[in-house]
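Quick heads-up: it's one chain on its own, the form predicted alone, in structure tokens.
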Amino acid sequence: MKLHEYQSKELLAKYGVPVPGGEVALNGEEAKAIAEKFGGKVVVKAQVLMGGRGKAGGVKLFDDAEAAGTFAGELIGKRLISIQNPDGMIVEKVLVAELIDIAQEFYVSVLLDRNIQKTIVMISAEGGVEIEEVAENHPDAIVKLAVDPKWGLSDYEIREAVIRANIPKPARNQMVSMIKKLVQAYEAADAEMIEINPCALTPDGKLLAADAKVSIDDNSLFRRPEYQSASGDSAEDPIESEANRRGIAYVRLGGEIGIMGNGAGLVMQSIDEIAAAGGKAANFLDVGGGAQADRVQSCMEVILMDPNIKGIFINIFGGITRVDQVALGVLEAFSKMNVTIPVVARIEGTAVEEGRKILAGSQIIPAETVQEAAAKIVELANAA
């Protein structure tokens, strides 16, 4: 899960990484009071987990506390919309941080490289822009340093990488120290990624994490109670956020055919068959084991939150879970909902005949095979 910027900076500060001063505000008055602590010279940043928040009007610089408070008051409660997130996200809080002068901007991150199955440190003297852009246009400007899982990193290895990355002399010692602390924070916090961009060198020679992004391994959340309440906000997509809060495995894919299946492999097969039939899946959704009525209803509600849905494909295989019990759950869920778009179901497995009898006569259109179901729902969706 992704952390908000203020949470990321709190984590880094805990391990000694220098960050600009700042506090979170929930309204304009709080923002004004925080800005006054910094003499009015602040940057107000919307705390939403979406890309392009600056271009969407969610980040602004100030040299007056009153103006900062007014802006924060107008921003909180507003929906920010960006190219990366066309549905937008509601701003519930802002970070009011001291405004720092920047002489140079660098990039540094710690993340897992699955190709070599090791944690790596990435360093570049070209900070302040997307690292993908740097990688495409100036790949030599990025230095990668693999962390030995047993021995970690030595000072000389980090220093050599910092020099190769063309970090200027005034910042080298501080960069070596920062990288050591970032790796420590990464390992201690069960992080999947820590990114500092920009890593700012001030005119008086101080190196600061001016911005920070941290992603925590979802599987470690039982050890992170301080982040569990916010885990539903970690998705940039609002429907994914809601699914997360409900404990539903859901990924939005941008198509028009909603998909629900029990098991990741079955759902992925459904997505492929929809594509082969000429359609595009709107989502990945694994209903999980059991598929009781309340669970099915909750999953259907999530699928129908997408306004682009034109049809729904249910693909259920009953192994340990009996198909007739799944059919009862589906039927009961649909009896409580007003579903006006076509729904095609392919059910197979233990007690399949009983399951088909249960669904007979309902609004759910049966299909014998996955291919038949995919072709039928694509046809019905296109005709809608």
Given for the second form:
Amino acid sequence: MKLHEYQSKELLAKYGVPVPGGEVALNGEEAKAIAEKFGGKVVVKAQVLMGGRGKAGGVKLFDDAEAAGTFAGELIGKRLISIQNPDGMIVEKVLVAELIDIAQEFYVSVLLDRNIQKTIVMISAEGGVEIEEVAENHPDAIVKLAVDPKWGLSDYEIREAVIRANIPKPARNQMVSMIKKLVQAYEAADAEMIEINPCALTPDGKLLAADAKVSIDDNSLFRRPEYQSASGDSAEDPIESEANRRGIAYVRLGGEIGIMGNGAGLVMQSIDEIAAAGGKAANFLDVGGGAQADRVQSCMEVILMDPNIKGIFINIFGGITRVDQVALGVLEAFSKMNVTIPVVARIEGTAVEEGRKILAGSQIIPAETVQEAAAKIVELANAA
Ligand code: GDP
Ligand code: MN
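Next, give the form predicted in complex with ligand GDP, keeping in mind that what was shown is the form predicted alone.
Everything in the complex follows now, all chains and molecules, and the chain you saw is the first one.
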């Protein structure tokens, strides 16, 4: 799950990473009061889980508390749209942070490199809002350093990488120390990504994390009670948020065929077969093992929240899951919602005969094989 900037900075500060002071405000008055504490010299920053806030108009510098409060009041409730997030996100909170003078902006991040199967640190002296452009046009300006899973990083390795990245002398020691703390925080907090951009050097030579993005591995949330209540809210997609809250493994894929299957492998096969039949899956959804009728119903509701779907493909192989339970759940869900789009089901395995009886005479069209089912639902969806 992605953490907001203010949450990321709170987390990193616990590990000793220097961050500018600041507080969160929910409205203009609160923002003004916080700005006054900093003598009006603040930066007001939209707390939305998307990149490119600065360019989208979500970050503004002030030297006057009144103006900061007015801007915050206008920003809250507004939808911010950026290149990275064309659908945009509504601003609910702002961070009012102490304004720092910035002489130079660097980039530093910690993340997993799946190719080499190690945590890596990325460092660049060309930080700021254009890092994507740097990555594309001057990849040499970004230095990568792999963390040995057994031995971690030695100071000399970090220092060598910091020098290779052209971090200027006055910032080097602080950068080495910051990287050590970031790697510590990354491991201790079950993070999957930490990104500091900009990592700011002030004219008087202090290095601070002026922006911070931390993402926590969802699989660790069971031992992170502090984030559990908010976990649904952090997904960028409203349907994914709702699925999170219901504990359903759902990923929105943008196509027109809703998919429900049991087991990640079967769901992925369904997605592939839909593609092979010339369609595009609207989602990944795994109902999980041993699903009962009420869970199936809940999953169906989530699938149907996507306004773009033109058909539903149900692909169940009953093992621990009983196919008749799935059939009951689907019909129960459909009885409550007026489903007018075509639905094709390929069901097989435990209690399949009972399942087929339950579905007989319903609007659900049976299919024998996965390929046949995929071809049928794509054809029906296109015809509709
Ligand atoms: P992003 O656009 O979502 O990455 O938001 P950032 O927090 O990175 O802010 C965008 C830009 O605003 C930064 O690259 C800085 O140039 C500028 N900025 C942010 N905070 C400060 C600050 O405290 N002082 C100054 N001078 N500039 C800031
Ligand atoms: Mn940034």
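All values derive from a computational prediction rather than experimental measurement. Positions refer to the first chain, counted from 1. If you superpose the two forms and keep the largest set of C-alpha atoms that fall within 1.5 Å, you have the rigid core.
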property: Lys78: Cα shift of 2 Å or greater between the two forms (core-aligned); result: yes
property: Large Cα shift (2 Å or above) at Asp272 between the two forms, core-fitted; result: no
property: Per-residue C-alpha change between the two forms, Gly263, threshold 2 Å, rigid core fit; result: no
property: After superposing on the core, C-alpha shift for Gly88 between the two forms in angstrom; result: 4.2
property: Per-residue C-alpha deviation between the two forms [Arg53; rigid core superposition; Å]; result: 3.9
